[in-house]
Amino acid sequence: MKPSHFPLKNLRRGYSTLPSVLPSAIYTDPIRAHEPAISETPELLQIHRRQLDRALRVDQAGEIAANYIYMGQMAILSRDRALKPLIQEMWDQEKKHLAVMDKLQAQHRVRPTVLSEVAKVAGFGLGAVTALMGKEAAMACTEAVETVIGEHYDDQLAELESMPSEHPSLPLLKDVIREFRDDELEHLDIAVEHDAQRAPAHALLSSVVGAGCKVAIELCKRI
């Protein structure tokens, strides 16, 4: 039987069409800070505005949780010479994701989830506890989380196709989500390559973590 990550891994490779200058780079370029694509939010029908609000609310919350998962892992595994640089590299990407999501939330005037503090505590706890179970379990946690996030971003991109694209901020948003999805699926690949599937009770651990992530996504969309 093929490992469960293979369909997403293949999807990621199939989507490798991003330009050499990443879409999110515009949000960290002060010279372009006043461009409409990153400084304005479009006039939308209520149904589309609600869709945009929910998307950015849950994405921002997810990046908060991801940062704290890696913080928890690093707190336990910082002495592991093999894993420390890998965890740090993935964490640095999540820090960038969160910085961009914070700017998107402000740009589109989206109310953040009230569960952000819960996401921090739960994320750190999940990262630390699985790391205490061993480095394989820590990687299994990353595999499970990134599998759900990859699927979530794919579903979100499909939903955003129904939105009008006349305003430059919306095509850019979709490009940023594609970029972040590919980053998350790269993290999935890294976790699998570093023995995620050798974790004790891997299937159970993956199911529990994945189910928790899906519940968190639905809650953050609404609250």
The other form holds:
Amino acid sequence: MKPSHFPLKNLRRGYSTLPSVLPSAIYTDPIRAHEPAISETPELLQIHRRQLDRALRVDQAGEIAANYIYMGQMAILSRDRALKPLIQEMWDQEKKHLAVMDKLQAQHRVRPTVLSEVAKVAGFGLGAVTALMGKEAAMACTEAVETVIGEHYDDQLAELESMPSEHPSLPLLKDVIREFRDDELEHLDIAVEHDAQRAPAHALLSSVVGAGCKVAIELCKRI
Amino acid sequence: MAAPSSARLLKLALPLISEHGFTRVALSRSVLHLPTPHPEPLSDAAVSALFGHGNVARKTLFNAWLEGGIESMQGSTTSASVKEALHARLAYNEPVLEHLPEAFALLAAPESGLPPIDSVPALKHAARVADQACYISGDPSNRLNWYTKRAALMGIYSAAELHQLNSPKTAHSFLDTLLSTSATIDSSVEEVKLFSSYILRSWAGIVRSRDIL
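Form predicted on its own already given; the form predicted together with the partner chain follows:
Next comes the full complex, and the chain you just saw is listed first.
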């Protein structure tokens, strides 16, 4: 049963998209390193600068946590032949997300969160504990985290719409966040397809993990 | 003809600081340096209307000068090292050195009675200089290193600036000494971390070989 609170069908990205045309590819291409869209930050009103600051801070923290969640899951489930390649693929995508987020944080001169070490420990702990509970619980954890992150990226896209888009970096940022949101929703699909909703106490697990993610998002925005 | 904006007048007042200090006089005489100069300086009421009453106007001028200091760190090249950026910032102080102690005291004086000294503006000034130096040099520090790098540069720059107020001629060499000491400490810490990791790995190997875990 698909989560009813989030319209997945309109947001799924086609698998025919080539990696080289993805918006985030510009950040990993050293030839384009000096283009204004990825090397400069625009002049913004204080309110917009603050919104951008908080958005990128929490996005970077979220990608750190996601990396460590998959690291924790892999530490326990590496012997599962079916899940290992899936978790590895999702983890590799999160590594790419984090590399791009690091570049965005430097480009826009955003203060990173002080809670990065906490995000690492909490992420690894969450991944490992849910993996110890079973494969389905690990997938339920992925489902819950990716649902919250998908909604969060959607909220950020709405916030970015209110910012002026003359400088090329802001439309590119929207495209990158859209791409990452679609990636996270693909992970959510994968988790659901691999029996996330058969996890023991699925509703309780999802609500606890989801609530924890929301608290973490609010903390990382500010600290 | 449109009236000049307060931002434009602030820019015109900056070169007058060396002669008049961070004072309302410098602000009032800024209009004498417009492309079409005014016949006489601004009245005190006009300075208050544009920049604030009493010491608020002086603080506005000092903050504009500090902002100019951040811009001066870039220099003529697109990138510079941390050392070049900090030296450029110290050089920016030189024309107005005699007026700086009073200006910093003005910044530290709180708007209301308590606390007796407000240290936040001075910390913000050092933090901005450190952040700008890291940005100009393309410093790749991330996570907690972002904070430790900037904290170290804040300490170095603040010490060098204080030294400059007392002994301007030796300020640049003092800054060089602090930067080289900091680099030595950084490399020593990295070597200790590396050596500790070797020791931990060797102990992990011993524990594994003894089947303890």
